[in-house]
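First comes one chain, alone, set out as C-alpha cells in the form predicted alone.
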Amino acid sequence: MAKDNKQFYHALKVSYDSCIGCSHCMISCPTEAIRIREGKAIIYENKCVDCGECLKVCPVYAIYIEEDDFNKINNYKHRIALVPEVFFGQFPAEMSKKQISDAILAFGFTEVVEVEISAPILAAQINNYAAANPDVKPLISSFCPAIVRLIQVKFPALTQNIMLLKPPIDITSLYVRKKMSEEGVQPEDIGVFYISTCAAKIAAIKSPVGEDISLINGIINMDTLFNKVFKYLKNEKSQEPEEVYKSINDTFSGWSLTSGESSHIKGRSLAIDGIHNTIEILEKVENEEIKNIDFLELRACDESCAGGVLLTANRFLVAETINNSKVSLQEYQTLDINHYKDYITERMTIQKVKPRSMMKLDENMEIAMMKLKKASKILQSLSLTDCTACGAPNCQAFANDIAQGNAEINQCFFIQRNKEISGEITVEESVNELKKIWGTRKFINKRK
C-alpha cells in the first residue's frame, strides 16, 4: 500500500525574517492554506498544494522554494539531468539545444535526458487506460502534481477520476535507470536529478502520491540551473565535454504546454490551465453541470509548465519557441526509449490516489460533526464581510479555525468593536487581539 503520510512534504517555505504580513499570499491562495499570525504568514500544511500562487504575489520575496544542494550530484558516478522541454525554450535562438546541453554537462552532469521523450509511450497508454475504464469519466490527467493534490484536498470525491499512470518525469527516470543497468552500471552509482519547473513537482518527488518512493535522487530548481547555463554560454566558455552521451534529441514534443497532452487523447477532451480556472471546472464536474467529457488535462500554471514559477523567461515566449520547434509524437518513434516500451508499460501504473479533504475537521466522525455545528453557529455571529482583519482569508475559514481551536472569536474586528461599545473589553484589549494577528510593528505610534 502507498504511504498515507499525515502531512505532505512542501517545497514552499516562508522566510519569517523577510515576511511583512501583508496578506497578499493569504488572499491569493486557492485552498485557503495561509493565515497571518503575529505579523507573519503561516502555511497550513494539510491544505497547501504547492501551486506557487503565494510566491507570485509576495512583494518582498519572503516565500521561496526549497531545493537540494547542487553538490549532491557529486555523490554519484553517473549523474543524469532530467531536463523538461521548457528549460530549453527559455534560451534565445542563437543558443542551440546542443550548446545548452553541453553547458549542463560542463557543470558536472554526465548525461542530459529530455523528460518528454516518454510522451509517445504515455499517450498510447492513456488511450488504452481510457478504453479499459469506460465508466471513469472524465478521466483526469495525473501530469500536474499540484492538481492531483488539489483534488485530494478540495475535491476528494474526484480522486477516483485521476488516471493511475505515471507522468513523464517518472517514466523517463524508469527508462534511464533500466538502460544504465543494462550497460552494467550499479544502481547505487546512478543519480537522477530533475530540473524542476515548480514547487509542486519538488513536493511530488519528496513525497510521491500513489507510490512509495520516487526514482529521482534530487531536484535542482530551474532558475538556478538556467542562470548558471545562460551566464556560461554568454561568456562563451562552452567547451566540448570529454564524455557526451547521445540521448539528448533535437526536438520538442509540446507535451508540457496547454493542450499538449489532451490533443493526443481520443474522445472529447478539455485542456484547462491556471489553478483558479481549474477549480471552476472541477466544481462544475463535481456538481455534474458539465457532462460527456472523456478527458481533462488540468494544469495549475498559466500556459502549463511554460508558466512554472521557477522559469525565468516569459511564459508566452517559451510556449512560442516550443510550438515553433516541436515535431509530431510519431517522429519520436526512432528514439532509443522505444526499445524499452514493454518494460516501461508494465511498470507505468500507480496506486490508488487517496482523498485527503481539507474540509475534514477531525478524524473522528462524531467529533467532526460537533466541530461542524460549532463552526456553523460561529459563522452566524460574524459579519460575513470577508475583510481578512482576523488573519484568515474569509469568515468561513475563520469560523473553521475557531472550531479547530486555532483562533478566537475576539479576533474578529467587528466583534471587537461591538464589545468595546458594550464595555465588555477595553480598547487596549482589543488592540492586543489585533497584535496577535498582525504583530506589534503595525501598531507603533510613528507620530513625533
Partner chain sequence: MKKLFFEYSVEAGNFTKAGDASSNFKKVLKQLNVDPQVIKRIVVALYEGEVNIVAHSVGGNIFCNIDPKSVNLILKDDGPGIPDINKAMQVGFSTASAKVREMGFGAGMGLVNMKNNVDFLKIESEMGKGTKVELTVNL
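Having displayed the form predicted alone, please output the structure of the form predicted in complex with the partner chain.
No partner chains or extra molecules come along with it, only the chain itself.
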C-alpha cells in the first residue's frame, strides 16, 4: 500500500495484536477501503471516510478509535466538556441531566456545555444560506463529517452542493471561547474537549475539511466518559430529588437525530440515515434522477448520532429518550448563546469543500484507460463469486487492485486451482500466495 500517501488523519485504527483477519470489516466497508494482508486488516487511508462500519462489525474489537489521554484536560485552567445531546440520552430516566453534568464535573471538568445549543442559530443560518444560494439544489448538510468525506471521495461532483456552514460542534466552541474571553479568561487557559460519538467527528476535528484550524483542544471518546459517569452515578448514595432547571446543560433539541435538522429547513427536504441509504440517494441525485429537492440531511449512522459507534446504549432507546424530552426552539431563544448570535453568524462559513475522488485508476486519463481495460479483462477471468479469498472485498475490487499493481492474479483461489491442474504452479506455491494474504497461522493443521 506504499502508493497510498497518508495525507488524511483517520481516527480508526486496527490493533494488529487483536485482529484475526476474518474479513468482516473488509466486506462491510462502503468505500472498499480495507484489504487483508498477512492475516490482518489494512486500511487504504485515502479511501476511508471514517464512517465506522468496520468497527461495528468487528467480532474481536480489533478496530478502535484513537482518543486523547483523559489527563490532557489538566493542561488547562478552564476545562470545558462539549457534550452531544445523545450522551445524556443514554442514561436511565432516574438519572437527571443535572446529575449527569455534575458527575462529568466530578471527573475534572469545570464546565459542561451541550453541543446542540447552537442549533437554533444554525437552523436560521441554513435557511438564510439556502435563500442566498437558490441555484444549489439540493443543498447538502455539512453536519455529518463521514458524509462530507464520502461525497469528496465517491461523489466529487456533489461537493458543490455541500452547504459551507460550520457544524454545531464548532459553532458551540466558538461561543464558549468568546464568552470566556469576555469574562477575562486567557485563550491559552481554555481547553475545549469534545466528547465524541464517532470516528468521523474525531477525524473532522484533527484534519478539518474547509477550515484551517480546529476549535477543539482535545477529544474524549463517548464510551470512556459514559463508563466513568455511569459507574459514578450507580455508586452514588441516594440523592436529593433534583429540581428541573433550564440552563445550557439541560436542554434537548434532537438536532443530531434523524430529521432533527431537516424539520427546521424551509422547502422540500429529505432526511436519510445509514451510509448505504445515503449512497443510494446520492447516486440518484448525481444523475439528476431525483430533482426538486431543496435540502438533504444525510447521516452515516442508522438513527443518526444515536447510532454513533461510541455510544453504549441502544440507538432506538437513545432516540426515544431524546425525543421524549425534546424542547421547542423557543425555549432555546432564552439561552445565553443568543447574546453572541451576531459574533457567531459572522464566523460561521467554511471554505469550499474540494473533491478528492478515490475511484480514479490513474491521474492521467490515457493510463487510466489502459488500467480500466486491463481490469475488465482480468475481471472476465475471475470467478465472480466475491469469495474474498484474495484479500479484496470482491472480484471487481481485486481486478482493479491488480490493474493498479497492488495485487497479483495468483492470489485468486480459483485461478490457483486451475493453474495447479495445468501444472503451471504447485500446490505449495498457491498455499504460499494464500499465506501472504491470510498469514501463516491459518495454515497450521489443527486436526493433528
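Predicted model, so just to flag it, every value in this text is computed and none were measured. Take the two forms, superpose them, and find the largest set of C-alpha atoms that agree within 1.5 Å; that set is the rigid core. Residue numbers count along the first chain shown, from 1.
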Rigid core superposition, residue 28 Cα moves 2 angstroms or more between the two forms: no
Large Cα shift (2 Å or above) at residue 42 between the two forms, core-fitted: no
Post core alignment: residue 361 C-alpha displaced by 2 Å or more between the two forms: yes
Shift in Å of the residue 380 Cα between the two forms [rigid core superposition]: 3.4
